[in-house]
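A single chain, nothing else alongside it, follows as C-alpha cells in the form predicted on its own.
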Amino acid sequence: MNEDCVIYKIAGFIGKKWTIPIILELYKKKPKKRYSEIKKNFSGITPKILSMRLKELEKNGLVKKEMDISSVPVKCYYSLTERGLDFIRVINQIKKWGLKWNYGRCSSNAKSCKNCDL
C-alpha cells in the first residue's frame, strides 16, 4: 500500500496502541477531564505513552487543550474537537460491525458494549 494514501495514515495513526481508548475516555459524561483524570482510568498505560497520544490526538485535531492559568498550579483540560466527535460515529460503526460479525467473542444476541458507552 501507497505510504501516501489516507486508509494507510488513518490505520497508522488509530492503530497506536491507546488511541481509541482515550477518545472513547474524553466522550465519556464530562465534557473537559484533566490529565490525571484520564490516567487513573487506564492501568497498564505510562505517563509518557499518555502524554505522547494526547499530543498526536491534538496535532491531528481530535482533541484540544485548555489551560487554565488562574490558578497555581496551572490546571490543563482536554477534551474532543468537532473533529474529534465525528469520529466518535466512526468508533460507533466500527462497533456495530464487531457485533454484528460477533467479533472478540461478545454472546451473539449483544446489542451493545458496556465496556465503552457508545
Contents of the next structure:
Number of protein chains: 2
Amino acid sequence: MNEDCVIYKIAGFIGKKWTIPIILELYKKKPKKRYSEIKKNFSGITPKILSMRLKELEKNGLVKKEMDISSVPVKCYYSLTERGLDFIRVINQIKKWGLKWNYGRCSSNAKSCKNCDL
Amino acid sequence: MNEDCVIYKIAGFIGKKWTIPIILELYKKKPKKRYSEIKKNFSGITPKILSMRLKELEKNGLVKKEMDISSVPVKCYYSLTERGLDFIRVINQIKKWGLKWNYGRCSSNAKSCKNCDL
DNA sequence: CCGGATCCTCTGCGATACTG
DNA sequence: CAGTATCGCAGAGGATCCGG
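Pass me the form predicted in complex with the DNA as well; I've looked at the form predicted on its own already.
What follows is the entire complex, opening with the chain shown before.
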C-alpha cells in the first residue's frame, strides 16, 4: 500500500472524528468563526480535539486561521479556504451516494444533524 | 453530533485502513476474487484485518460473498455489489479533488499504487 | 478567552499461532 | 483454504488542570 497515495491520505483525515462536522460548521452561515463559537456548537468535543483538527485542516490547506492581535484577549478566526470550499462538493457526493442507497439516513430534523444540513 | 448521519457513517468506514484498497482490488480485473487472492495482492495485511474489512463491507452492502461448498476446501468468492460499484464513482471524486489541489500525489508507477490505479 | 500540557483509557492494528 | 484466538503496542480520543 502506498502511503503517499492521494486517496489514502484524504480518506485518512476524512475518517477522523469531528473532521467533517467541523468543515461543515465553517461552511454554514457565518464564514468566519471563532474557536469558542465552533466549540459551543458541538456538544461533546474537547478543546484538545478541536485544536488538533483545526491544525490538521490548516496544514492540509482547507482551513485558514486569522488572528486579531489588536484586542485582548487575542481573537482567532477560522474559515474555509478556496480548497476547503471545493471540498464541500466532495462531501456532497458522498452524501448523495449514501442517500441514494439508503445508507443510514439523513436526520428528519435538520437542526439536529450538523452534517447533513448542507 | 448525530451518529446516524449518512456522511458521518460513510466517512467512518472509508477512513479505516485497507478499506479503500480492498474495494479497488475487487474492482480491478477479475470481478470475483477469493480470500487468498486478495490477501496475496497486498503486502502487509493480516488475515484478521482482511476478515474484519470484508465483513464490514458485506454488512454495508458494498461487497457480496459467495461460497462454493461443492469442493473441498470450500471456496469463498468476494465481489462488489451494484452499490459497491457505484461507490467507485465517489472514490473517483475524492481522487479528482486531491489531484486538482495537488494534495499528495498519484504514484508515478501505477503498479505500486493500488489505490490510484483506477 | 484561547488554547497548551498532562495523564489516562480504549480501540485499531499488527504479529503469531491455531482450527474446521 | 479461510478464517478465528490471543497477545501486545501505539496512537486516538477524553478529562482535567494550567498558562498567556
